[in-house]
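Form predicted alone, single chain, as structure tokens, below.
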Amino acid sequence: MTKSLNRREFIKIAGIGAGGFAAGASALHAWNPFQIDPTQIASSGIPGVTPTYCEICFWKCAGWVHKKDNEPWKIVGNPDDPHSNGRFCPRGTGGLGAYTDPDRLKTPLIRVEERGKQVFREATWDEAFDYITDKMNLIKEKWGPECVALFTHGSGGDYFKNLIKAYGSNNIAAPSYAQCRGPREEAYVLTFGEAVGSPERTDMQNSKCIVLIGSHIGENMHNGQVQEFTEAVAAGATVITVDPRFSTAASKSKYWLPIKPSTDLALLLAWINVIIEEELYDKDYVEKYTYGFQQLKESVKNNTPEWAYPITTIKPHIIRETAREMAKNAPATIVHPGRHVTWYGDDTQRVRAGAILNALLGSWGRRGGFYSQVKAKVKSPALPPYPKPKKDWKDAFPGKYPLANLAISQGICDATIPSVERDCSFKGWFVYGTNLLMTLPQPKKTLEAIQNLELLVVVDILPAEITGYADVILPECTYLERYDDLRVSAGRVANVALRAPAFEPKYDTKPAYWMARELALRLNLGEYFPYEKIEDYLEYRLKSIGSSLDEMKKLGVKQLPSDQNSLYFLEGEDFEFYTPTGKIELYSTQLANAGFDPIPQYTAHEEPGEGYYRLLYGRAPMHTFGRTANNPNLADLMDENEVWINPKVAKEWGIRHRDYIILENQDGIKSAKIRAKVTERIRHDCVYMVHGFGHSQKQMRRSFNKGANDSDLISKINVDPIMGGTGMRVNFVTFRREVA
């Protein structure tokens, strides 16, 4: 392999290294397409190599940024990083595009006309900060600090969390909770007393049977997880994929179950029925560690495969055969908990059914199932106590979402719209690194909320749709141009990773740490940011583990010893779970006390009407939501999305492969034009499209009007009553041909 590869070839090859399913892979070890050991280059003192960890997705793989003549060259993985094992996915290798994108925000901007009209004036940082602090002081005096909320996604959001808490508000929401992973976390906490975590504690590299329910591994390119899945497949693990679409993962499966959308819970209950009735469960494990087995057995006695067949369209003998396959390989069987699980509004219960199935198979705390994560203990500077808020977002929804452990983005959005039922609506929003108009469902409601704000501050790298409605836009430099806090994440080994600036910030952009601290100083909250320079803050933290910035610039990743004896903690020894009973709760006492079903029960969901099809959506391996559609490296690989349509449906509508069409949902909302992908790989009663395209922001020139935005079509949601997750796969679309 030579250095003359063009960008497309390089990213393609790097992607194969991270996510390819080549047979014969023997172990998770570093692979570098350039046959270069970056650690040797770094330690030798050769200029142009800087440690970083990726910001393109939450996996945050550590790597090395290479420069030639002080210009960007490439990013490669750090072989010592347990997140990446030295391999980067297409998004990671394409991360340089965030730095080189000519459409980046370049200077602070202050709005001069009505929100949404995209009329701003360039401002100095002092002008921008003065505007914000004047408004924050007004809101604090007139309505109280609790009426300011933060929406955040990304590393730099932590500094604004600190600022907002110091200001007096705890209304901090991550859309990834109510729009993605929240039901999963709460379901596993209710069952096992612990969350799954990010990255997940799934031990797939040792699994003998992997069950995927709507988990598009290989398309949602979570690097280490894809590598482990690849390793398991190469070692002969059985894969059972439940998905209305023949996904990449389905193509690697022994069993593909093309389930009718919205009936997953029925299948899970039928599997539980078979495991119990045929006595395939781990009897010793269940007796020693679980609570409520008899109640579970009684609850599912009628949920037979024959009962599930007309609901799911999965034949009874397939349900039994796959259940037996799981049991045969237990405890090295894992029913994957998924990530984006906000589907139909009963999502906590659906995911809990999968957690119960894992418990019956004895996989929690066992090799090939779920391992016990370790985490480095790194000190943080002591800060003064935060002021205690007098109220929070839950006060706007008395009695609702009793088991939500984080603020709900949609709840804050709803509580921003004035109502006679509330004594205070939200008056100020900070939005860090998340394009709410493509992230939240029901975008019309989001716009209504925005128009009722006194202050909207957007911190971003690109002029995304949300920036057009801001009062003040603060341009952040990219992750390649700044220090950030240490990456201290849980995993198999305790480790820390450093992100250091490979380049000076372009234009008049600044890092989030500097922004948040400058605002804190103006608000007389400087004591919450005791270090003027983030380098001094990092030195303090690194000193607590016997390291330093100088050392970490050479290592990139430092692995630390752990006092934990084993990753697999349930091998017959006594163990107390963090649940009310101290056991794995098959019957949830917390749900029962809160008035919910303590054991999941199936309820049918609304069906699409005549001529309508359920709208499903997902990910592409080279993109992260809508954050990367404008990236010049990654747009090269995929610049627009398609809508998957079954051939029988396409024939009925006269739609040919690659035709441009328009989708219209049940509320008469139409999409932008989108190409049809006519394929046998999807059921007839649904369509599928990749999320994150169809940008309407003209200043994002590469992604403007490329493909269709699925968020526009999600005008209806079913809210999970347990924790507030927004079920978004409850929208239906039909086809229109009026394309210019």
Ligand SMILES: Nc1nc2c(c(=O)[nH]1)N[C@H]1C(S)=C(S)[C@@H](COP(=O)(O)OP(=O)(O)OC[C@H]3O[C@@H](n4cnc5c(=O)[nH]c(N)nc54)[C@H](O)[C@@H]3O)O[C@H]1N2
Contents of the next structure:
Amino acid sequence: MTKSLNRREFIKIAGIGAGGFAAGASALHAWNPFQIDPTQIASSGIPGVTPTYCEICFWKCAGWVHKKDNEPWKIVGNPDDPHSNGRFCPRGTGGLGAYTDPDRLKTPLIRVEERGKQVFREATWDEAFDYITDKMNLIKEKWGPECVALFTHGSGGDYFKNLIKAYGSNNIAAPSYAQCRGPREEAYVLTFGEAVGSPERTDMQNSKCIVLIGSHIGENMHNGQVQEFTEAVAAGATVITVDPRFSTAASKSKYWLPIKPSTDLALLLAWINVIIEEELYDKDYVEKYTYGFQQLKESVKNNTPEWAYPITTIKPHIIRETAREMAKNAPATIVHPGRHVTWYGDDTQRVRAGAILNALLGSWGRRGGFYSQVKAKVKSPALPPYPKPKKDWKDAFPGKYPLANLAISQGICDATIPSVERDCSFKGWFVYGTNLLMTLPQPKKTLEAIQNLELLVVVDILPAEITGYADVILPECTYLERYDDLRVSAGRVANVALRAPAFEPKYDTKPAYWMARELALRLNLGEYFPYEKIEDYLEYRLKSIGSSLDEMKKLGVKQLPSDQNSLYFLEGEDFEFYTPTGKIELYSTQLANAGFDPIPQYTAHEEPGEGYYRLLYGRAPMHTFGRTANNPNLADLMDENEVWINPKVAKEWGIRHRDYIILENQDGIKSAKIRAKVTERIRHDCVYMVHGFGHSQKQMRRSFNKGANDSDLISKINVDPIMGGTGMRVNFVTFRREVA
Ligand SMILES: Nc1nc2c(c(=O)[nH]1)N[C@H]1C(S)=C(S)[C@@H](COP(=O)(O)OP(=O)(O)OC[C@H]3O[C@@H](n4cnc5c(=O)[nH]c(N)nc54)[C@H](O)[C@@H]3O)O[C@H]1N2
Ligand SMILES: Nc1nc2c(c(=O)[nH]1)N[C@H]1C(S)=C(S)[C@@H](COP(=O)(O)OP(=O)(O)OC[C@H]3O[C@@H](n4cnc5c(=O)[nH]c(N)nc54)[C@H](O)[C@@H]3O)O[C@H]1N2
Ligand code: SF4
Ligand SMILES: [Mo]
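Please supply the coordinates for the form predicted in complex with the named molecule, as a counterpart to the form predicted alone shown previously.
Now the complete complex, all chains and molecules, led by this one.
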């Protein structure tokens, strides 16, 4: 039920003007700032070279896997691919390590002792599937199919989605929603009637002014985005970075605003105030396209830079100067919507304030702002209708999170712990490609929920922490050993990409497609998986765009013509937005109806007590979450995380650079030992660490006990009342000397 889908249909109806838009490979290459290795171009169709798209993160760059003597040699970007433009990032290049990692799961496992003791026996696939189907039949009979939930992140999750829906449940949660970009998508849908999407529809390559609010592009290594950012910087774009830490992006910026963490909404409101009071907004655009300008003007009249100064610690003249800089470059100014935005629990409102600023600058639908993406129209085979579930996760939270469009992961956890208020709690979980114990905040609660399950199935490639609590572990082969569905992504050019297996699956591992289908057959749901072989399913889809597996194996990525003729609004174009008023809603009628502030209002957040510092976290360029810490190639580049501490603070505590210390949070929870990085590059009221380290699973030998896990310290969350996102930067830590 996503509104963006409806919106796409709407675009079809509205038919944005006439004419022809052609931005093929040549146009892309024209702006590609990187040198392309000529051997890559020659690679299509050569024996020993296989097309894939990367699974090391969710940017899904397409590339070529090269073998020598049937052993992995290298993996390189496909120059025709708009996600990578022929270049892989360090993580993608090191992706071969996912295949070679000797610590991989090797065979199905069934638990023999109590949960968490990690005693498993090796099982055949038949035994594993029989165990799961018996339990699924029991749950369906006793409690109903709705009591099974799926947590998923990654390509193969789609087959399990199909399985769970066919079985009768629509409780499908992804940590990429309530722990990541959920508030952003809802904020943009509320304002513009459309989500931002992934890859983001940000036209940074043409931007003249880029405002980054905590988006640490450069450490956040989403490939095409980093390339566009680099290109804009090289072309002289003004970058304004708002971050309590001097990030890589801050180092490329004209303005670094080292804001007091948790106060960004005050800064955004002050910027809106300046843009309105100084009449710097795009008057024609605001007049033509927006709703609620007068209410907005009235609402922000007291949010002056002087008001924001004591809250944010950003000086009034800097707030004014940066607002003017944005206006000067508008509409080629982009206030980046961010991606991981679940920070403080008022995240939908904070992101909406940025969206409103973009609307005032007229950057939505304009060159250098946000463009309108195109997407290939690839058919899927018709399936029988899914059974209609009698209830879903929202029933466990009457009246709460009215604007959540997807299931929220921590909500499923809560609703798994039995309570008198609910007649049925969740009894079965499928977990595909998400290490819930590192990914969800409040890991203790996740564990409590797990102890109440009748069935926990984990599909993974590694013995990740979550596998230790499974009843059945299904070992998937890596992306380099399997087909998956086509990558059909939105962007400037309609395109599809193929992932084909470069290697035979190692050990007794299997692709998710096969697993989900085998389970479906055993549950008498085979009609939902009409193709025995995924190749036949792919042929069906490819035929609908006039292609074939053979062709795609040679091309890797196929670019297709699109009937949308412009990426931007045409001059003076009439446009109906997919919001209740048909306008860009500066004043949100949907929020008003649901009882929330229709225009964002600043409220202060709790501050750290004496001797405590706000715990911030983020990314490192050579790792993806916790999923690469054990990768032999990438662990070589960085094998533990550090905690960034301001020198003044370090001095007070007698902490020296590179000392090992322990962090203890407000609830007395202690971290594993972590090295101190004493640096001026962070404010004095917070500390910072890279997420994804501090693995506690011995079987992951390279990453076990290396660094500390931020999730352990996130025992408190502020839940966004609008859509259920979990604000996670609300924990405070202090320093301890003793070694764990
Ligand atoms: N504390 C804290 N929590 C966070 C974040 C944070 O920064 N700090 N970030 C949040 C964000 S932005 C996001 S998007 C989420 C991400 O959260 P997740 O997507 O859950 O990320 P990972 O923890 O890396 O878990 C990925 C799991 O997938 C497995 N895997 C890798 N490849 C495959 C495959 O091909 N098949 C299968 N079956 N499994 C595979 C890995 O071994 C690993 O166990 O986490 C969120 N949670
Ligand atoms: N290398 C690499 N790249 C990745 C990923 C990865 O795992 N590895 N994951 C991808 C995914 S799924 C996501 S969602 C994105 C996440 O990437 P982003 O969306 O860029 O991440 P955030 O966590 O929002 O931002 C982290 C930055 O916010 C700053 N910050 C912390 N608190 C505040 C605050 O109160 N105000 C402000 N203004 N700034 C603050 C931190 O200092 C840090 O620089 O990265 C993507 N790219
Ligand atoms: S950005 Fe890097 S890790 Fe992510 S898909 Fe692309 S190459 Fe792979
Ligand atoms: Mo994310």
